[in-house]
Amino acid sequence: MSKNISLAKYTTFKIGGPAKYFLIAKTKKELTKAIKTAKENKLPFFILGGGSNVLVSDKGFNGLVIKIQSSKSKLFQIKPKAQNPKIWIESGAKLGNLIKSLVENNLTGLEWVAGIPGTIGGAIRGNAGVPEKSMKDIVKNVEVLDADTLKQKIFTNKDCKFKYRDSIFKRNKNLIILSAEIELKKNDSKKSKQIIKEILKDRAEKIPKGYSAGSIFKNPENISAGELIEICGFKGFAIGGAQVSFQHANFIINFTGNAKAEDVINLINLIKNVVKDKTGIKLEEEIQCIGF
C-alpha cells in the first residue's frame, strides 16, 4: 500500500489529487484484505478500474483508493456450450485486451465496446452502452463481494437492477464487482475484426481526442445531451483547461493537460443551469466525482 499517490495519472481525464493510500488489487484476496484493512481503519474507500466516466478532486481522496487490475494472461475463461459459450470475465479486465482475446478465440457479441475505454466491471456498473446495446443484454451473473460482510454472492442479471447508464453497483458502493459471466456466441474472427474495424472508424469521427472522461451526461429520453448543450451555445466553450469539446458537446475535454476539476466543475454546473434555463431539461451527470 502506498502513501499520497497522484490520481491524475490514473485517470482518463488526467485530472485529479492524492489519494491518501493508493494499493492495486490484483487478486480477490488482495481486494478483500484492503476492503477489510480500510474497515478496522475506519477509512473511506474507493474501487477505480479504468479510469473513464470519474472526475477526481483537485484535493484528491482522503482515503484508501484501490485499482483493480487483472492479468492480461487471465482476463476470462471459457465455459463450453454448443452455440452459445459462457465467458467468465475478471472484473479488472480491460476492455481493449478483452475484445481483442475474445475475437482471437472466435467469440461474437462485444464487439460494440470496441474503443471505449475502461475496465468489464466498470462497464457492468454503469450498464456501458450504445444506442442499440448495453452490458444488459449479455451479462448472466456477476459475482460480488460485499464490503459491510466481506462475503461473495452471485447476483442475477436481474438482481443487478440495471437500467439506462445504472445498475444496482452503481447505487451501492458496498457492492463489488470481482467477475461476471457474459453469454457470447460462436463467429468467424474475420467477420468480428471487419466488425470491430468498422466500430472504430465511426468512433474516430464521433468521439473527440483528447483527456476526458467519455460522456459528462446521460441523455434525456428522446433527445441527446450533446444536442442540448449545442443548441445552447456551449460548444468550444471553456473554463480554465476545460473546454466542451468542438467535435461532441457532450464531451468536456483536458484540452490544457492541466485542467484542474474545479474547472471542470465549474463548467458541468453552468451548463446545466443554462440547459434547464433554456430547455427546462435537467441533465443528470454520467460521470463519478470522487473526493468533492
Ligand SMILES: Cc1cc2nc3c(=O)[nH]c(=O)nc-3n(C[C@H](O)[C@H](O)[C@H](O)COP(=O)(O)OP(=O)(O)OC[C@H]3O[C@@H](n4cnc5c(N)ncnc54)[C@H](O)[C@@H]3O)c2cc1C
The other form holds:
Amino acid sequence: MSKNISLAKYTTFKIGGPAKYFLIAKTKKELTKAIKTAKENKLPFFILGGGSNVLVSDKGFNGLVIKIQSSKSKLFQIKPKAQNPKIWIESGAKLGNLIKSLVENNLTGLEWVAGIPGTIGGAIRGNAGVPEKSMKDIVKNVEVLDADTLKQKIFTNKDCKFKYRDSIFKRNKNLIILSAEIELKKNDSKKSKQIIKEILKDRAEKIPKGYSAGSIFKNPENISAGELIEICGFKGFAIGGAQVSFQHANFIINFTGNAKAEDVINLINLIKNVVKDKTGIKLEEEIQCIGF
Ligand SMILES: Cc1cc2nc3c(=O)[nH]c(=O)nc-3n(C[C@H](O)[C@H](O)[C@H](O)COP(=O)(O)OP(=O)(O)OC[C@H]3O[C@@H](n4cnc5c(N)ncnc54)[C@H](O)[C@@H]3O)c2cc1C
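Please show me the structure of the same protein in the form predicted in complex with this ligand, now that we have looked at it in the form predicted alone.
Shown next: the complete complex, the earlier chain at its head.
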C-alpha cells in the first residue's frame, strides 16, 4: 500500500488531489483482500477502474483508493469448445485490451465498446454504452463482493437492475464487481476487425480530443444534454482550465492540462443552473464525483 499518491494521473481528466492510501489490485483475490483490509481498519475506500468517468476533488480522497487493473494475460476464461462461449471477465479488464483478446480468439459481440475507455467493472456499474447497445445487453451474471457483509454473491442480469447509465451497483457502493460473465459468438476475426476499425474511425470524428471524463451529464428524455447546453450558449465557455468542448457540448475538457476540480464543478453548477432557468430541465451528472 502506498501513501499520498496523486490521483490526477489515474484519471482521464488528469485532475485530482492525493489518495491517503493507494493500492493496485491485479486480481479479484487481491481486490477482495484490499476491501477486507479497508473494512478491518475502518478506512473509507473507493474503487477506481480506468478513471474515465470520475472527477476527483482537489483535496483528494481521505481513505484507501483501490485501483483495479487486471494483467493483460488474465483477462478472461473461456468455457472450451462451446458454440456460444460464456466468458468470465475480471472486473479490472480494460475494455480496449479485452476486445483485442476476444477478436484474437474469434469471438464476436463486444465490438461496439471499441473506443470506450475504462474497465469492464466500471462499464457494468454505469451500464456504459452507445445509442444502440449497453452493458445490460451482454451481461449474463456478475460476481459481486458485498463490502458490508464481505460475502460473495452472483447477480443475474435481472438482479443488476440495469437502466440508462444506471444499475444496482451505482446505487449501492458496497456492491463491488469482481467479475462478469458475458455470452459471445464464434466469428471470423476479420469481420470483427473491420467493424472495430469503422467504429474507431467514426468516434475519432465525433468524440472530442483532450483530457475529459466523457459525457458529463446523462441525456434527459427526448433531448440530448449536449443540445441543451449548446442552446444555452456554453460551447467554448471556460472557467479556469475547464472548458465546454466546441465539438460536443456535453464534454468538459481540461484544456490547459492543469485545470482544478473546482473549475469543473463550478462549470457544472453554472450549466445546471442556466439550463434549468432557460429550459426547465434539470440535468443530472453521469460522472462520479469523489472526495467532495
Ligand atoms: C473520451 C471518453 C469517451 C467516452 N465514451 C463513452 C461512451 O461512448 N459511452 C459510455 O457509456 N461512456 C463513455 N465514457 C465514460 C467512461 O469511459 C465509461 O463510463 C467507463 O465505463 C468507466 O469505466 P472506468 O473503469 O473508467 O470507471 P471509473 O471512472 O474508474 O469509475 C467510475 C465509477 O465506477 C465505480 N467502479 C469502477 N469499477 C468498479 C467495480 N469493479 N465495482 C464497483 N464499482 C466500480 C467507481 O467506484 C466509480 O464510482 C467515455 C469517457 C471518455 C474519457
